[in-house]
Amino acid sequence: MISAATQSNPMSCDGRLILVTGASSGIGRATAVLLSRLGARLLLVGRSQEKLEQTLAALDGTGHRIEPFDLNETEEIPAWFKHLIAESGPLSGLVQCAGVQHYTPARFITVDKINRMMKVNVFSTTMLAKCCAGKGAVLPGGSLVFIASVAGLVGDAGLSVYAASKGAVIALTKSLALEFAPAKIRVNAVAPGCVETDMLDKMRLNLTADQVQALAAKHPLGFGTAEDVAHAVAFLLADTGRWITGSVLTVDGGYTA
């Protein structure tokens, strides 16, 4: 039965359990406190228990936790996921925000940057993916969101291991679609331009001042804010999207057009 919530509201996303990870700062803070105010329920993951407090005390509602948890320990995933799901209950949905970006270029990139960049992008993501399959780990009806990158849609100088990650990502969510859609389980990504976080001022500190201001201007739109990617993953997330499985979502500004 379709709530009056969700009448009045096609993204409502009122009761609804999702976990985000990533979720003690930038876009999974954004994204936790936009599904909040649609009315979902929230596991919060990330590696800082005091940034994830932070992001508790921002939301709208009740029933929200926090998990502290490295997503870098991928073979502790499962076990970790399986002992979470069977305290909260099945959810109905999930957003991989947890990533990391090293402006590198290709004299420098080492094993270990490779290792680690993709450890953190793709490992753990997939992991996740692995998790959801199990038997009551999401609701049918559910819906993954990962968040990919313009990177893994175009090429950019110093960005070609980060940019690998996120191609990676994106295969990823078009194989794992049509292996989730029996279970009516629908798996997305959303691939920003730049945005304004934390990520990005991390990268000016590697950039000259004329870098910057050509990336900047790559954007038609200007850089973004955590706050346009999380409108697009609450789309997908809730019954706005719910015929949508397979696809990515671009959200940059018009860096790619």
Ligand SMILES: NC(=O)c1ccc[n+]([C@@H]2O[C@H](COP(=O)([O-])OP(=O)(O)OC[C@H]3O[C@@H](n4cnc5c(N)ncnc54)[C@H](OP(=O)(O)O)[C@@H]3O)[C@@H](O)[C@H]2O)c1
The other form holds:
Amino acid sequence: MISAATQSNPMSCDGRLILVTGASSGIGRATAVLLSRLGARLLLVGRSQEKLEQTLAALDGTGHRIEPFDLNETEEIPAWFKHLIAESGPLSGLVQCAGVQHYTPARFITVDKINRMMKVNVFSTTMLAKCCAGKGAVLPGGSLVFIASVAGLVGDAGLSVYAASKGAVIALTKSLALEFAPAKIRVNAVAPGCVETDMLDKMRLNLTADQVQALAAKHPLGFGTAEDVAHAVAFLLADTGRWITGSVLTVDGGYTA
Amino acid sequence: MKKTEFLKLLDQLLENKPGTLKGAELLLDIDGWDSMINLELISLADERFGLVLSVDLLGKCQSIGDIIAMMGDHVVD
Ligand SMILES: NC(=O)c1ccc[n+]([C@@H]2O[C@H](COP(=O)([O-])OP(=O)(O)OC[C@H]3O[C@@H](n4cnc5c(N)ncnc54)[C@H](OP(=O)(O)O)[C@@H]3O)[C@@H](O)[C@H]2O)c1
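Having seen the form predicted on its own, can you show the form predicted together with the ligand?
The next block holds the full complex; its first chain is the one shown before.
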């Protein structure tokens, strides 16, 4: 059923409790700020308490909380999540934005490097999904959004391990969408192109000026902003996305066109 | 880190026998030295020394000596 608030504004997230990981920086922070303006109450997750507090200070409305947690602690996720839900009540949405990206040329790949990339990008996403499948964790009508990457769709030299992690997120999204549909919970992924955040600044260190220019040229609309991605995430969380599940929304300024 | 230890690390990256690099080699003369090594050196410097390097900075290096100099106080004689 569509509430009065969403009838007048289908993007409204009025009163919805939404957990955003990676909320201490970049896309996660911009998403949290936008969702607060749309009326949501936020649970902000990341490792840096200080940066989460900065995000908290930028939010509209009340009822938000910071929940510092290291998502590399894969085994701890279920107990942590259970505790969170017991304290805050069921979620209407979850945005998995926490992630890491490293250049790993094939001949320098190690098991340790694969593990480090997979832990937060894939294992924690999978465990969060498991938690969302638990009794009373997510309300019917709820929506999960995972931040993948165009790297999961298009190749790039030196990024194979990162690409594999994001490809896994995309695959995860599709099967989970089917599994969660009977509970009226939607699962979608957003695949951004290059977005101006700390992550892109780090990526730039690995590229020559010419390579950065070539990369920019592959984005016909230029590099994106964190807000550009946040808009797409909010669209999938709100009732605007109520008939969308199992999809991968590329938000990439035309990179994959 | 001692210079000898750092040279061993570079040998490892190049799949050389330990002790192959002596420290004065020109990069152009080293078999297997390519742009991918720079990517690995950036993450190595970050993880081991907390040092922020870039491809542009490393691109200025012409010798192993220049690479060692890039590592500053983190690699000593
Ligand atoms: N920027 C881009 O161009 C781009 C393109 C495509 C996809 N993406 C994806 O978008 C997502 C967000 O990236 P961003 O650009 O916003 O990067 P960012 O500014 O570097 O933010 C990454 C976020 O992930 C959190 N995080 C990392 N490891 C964590 C851990 N172990 N536990 C909890 N939180 C952790 C960080 O928080 P703490 O440091 O506080 O832990 C931070 O909030 C990532 O999944 C990334 O792969 C980014």
